[in-house]
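To begin, one chain is listed below as structure tokens, in the form predicted alone.
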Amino acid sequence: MVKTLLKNKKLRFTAFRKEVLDVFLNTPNAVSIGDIEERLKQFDRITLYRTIKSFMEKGLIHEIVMPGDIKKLALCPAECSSVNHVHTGQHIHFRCKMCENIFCLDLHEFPEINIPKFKVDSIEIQGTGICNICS
């Protein structure tokens, strides 16, 4: 699966990229750089940051910045692409008030917002509440 994900995003397979991608694949919620560092066996920080940057540029992962929280990273949906470092893919970023985890939730139908005199190309929706694990 890792090789396919990297190939689909035109990224070369390396053992380190596999290890970083495994962190995302084995975590149901968004992760911080610190979370990734804790789960890696042995790594060079510069290589990690370059890997994260490559993953973001190719639309493999995306950043999530919730108010009052540190930056987190999550896998992009399969249909997400990155053009000029702007990710496409419609979902909600949800923070659980109990466990503080952030999740990307897919929507079957994205709400349409009409703002007079403006052309809206993308919308970011953030929600808070209690996740299905904590409820």
Given for the second form:
Number of protein chains: 2
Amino acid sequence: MVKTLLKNKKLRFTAFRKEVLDVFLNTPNAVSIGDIEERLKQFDRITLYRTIKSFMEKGLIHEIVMPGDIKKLALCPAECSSVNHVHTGQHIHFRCKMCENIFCLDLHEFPEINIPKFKVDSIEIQGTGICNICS
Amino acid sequence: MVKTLLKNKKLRFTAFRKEVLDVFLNTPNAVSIGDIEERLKQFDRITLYRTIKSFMEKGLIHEIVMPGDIKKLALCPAECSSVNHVHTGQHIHFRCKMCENIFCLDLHEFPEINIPKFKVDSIEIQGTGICNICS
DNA sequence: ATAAAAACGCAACATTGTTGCATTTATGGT
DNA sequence: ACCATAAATGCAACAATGTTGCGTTTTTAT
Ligand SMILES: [Mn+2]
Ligand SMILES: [Mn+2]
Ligand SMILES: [Zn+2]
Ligand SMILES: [Zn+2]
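Other form of same protein, the form predicted in complex with a further copy of the same chain, not the form predicted alone:
Every chain and every other molecule in the complex is listed next, the one we just looked at coming first.
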């Protein structure tokens, strides 16, 4: 339920936040801000930006960026406890060049990346290609 | 030499392009558009954007994006033949949280990522943490 | 019910990137 | 070296994206 979802992340429940969160819950893949705007009947742009920022800060959603001015948002996995920074947990992002959808995918085994001389905090992996629906 | 570098990528040699390319050649790490602007005495912003676009289209430089509105540019490896799309070859990107520098790093062995049901064209890997200088 | 803190909505602003167009420059062929 | 052509430049105007300030409204804890 949307209300408890927000509460669990220490976010106040408001009508607008419910609407925005519903967009995420009703979409299988990542959504852009434009996508959200299209799905809201009427809204204030500034409030939307602030809502998204709050959601990100509290670890409810995360941001996915790719070269070519691609920026999308997706729900964090339920167990995500990270706040205010990218925490893709152990999943990767895949962009289909046909449908332009971006998928959050759980890898069976997340690869071990060793970078000599660097202290690695987090790793992000992003793939591009063709999704199963488009191929 | 800058002139042949441009020619090899089928880019015309101009005074402005030389200046921009020199910025890349004189910087060890990735640079933002703001970085470039700071290093140029005087310039036209529009021409700079178009220059960068040309450089990217011809595979002279590539774009590195990370969550948090981070966008930087770096020279492609010499052997890079890809045009107009992200081709990190087989290197990864590492962002140091202290100095905020972004490094293009060659991994000894680039990991094999297998994504069931998806046809993978390219993989990008980005790490964050502390670089060797800052630690 | 009340009070404090947070979120909202509006306006104004800032930053980042693009398009059109006239002028200048680079380059390949003569 | 000269010329014709295509490309690059510089300026203005515009578009898209994101932010800040502030008075009002709503949520939540007491
Ligand atoms: Mn994700
Ligand atoms: Mn790189
Ligand atoms: Zn697809
Ligand atoms: Zn560092």
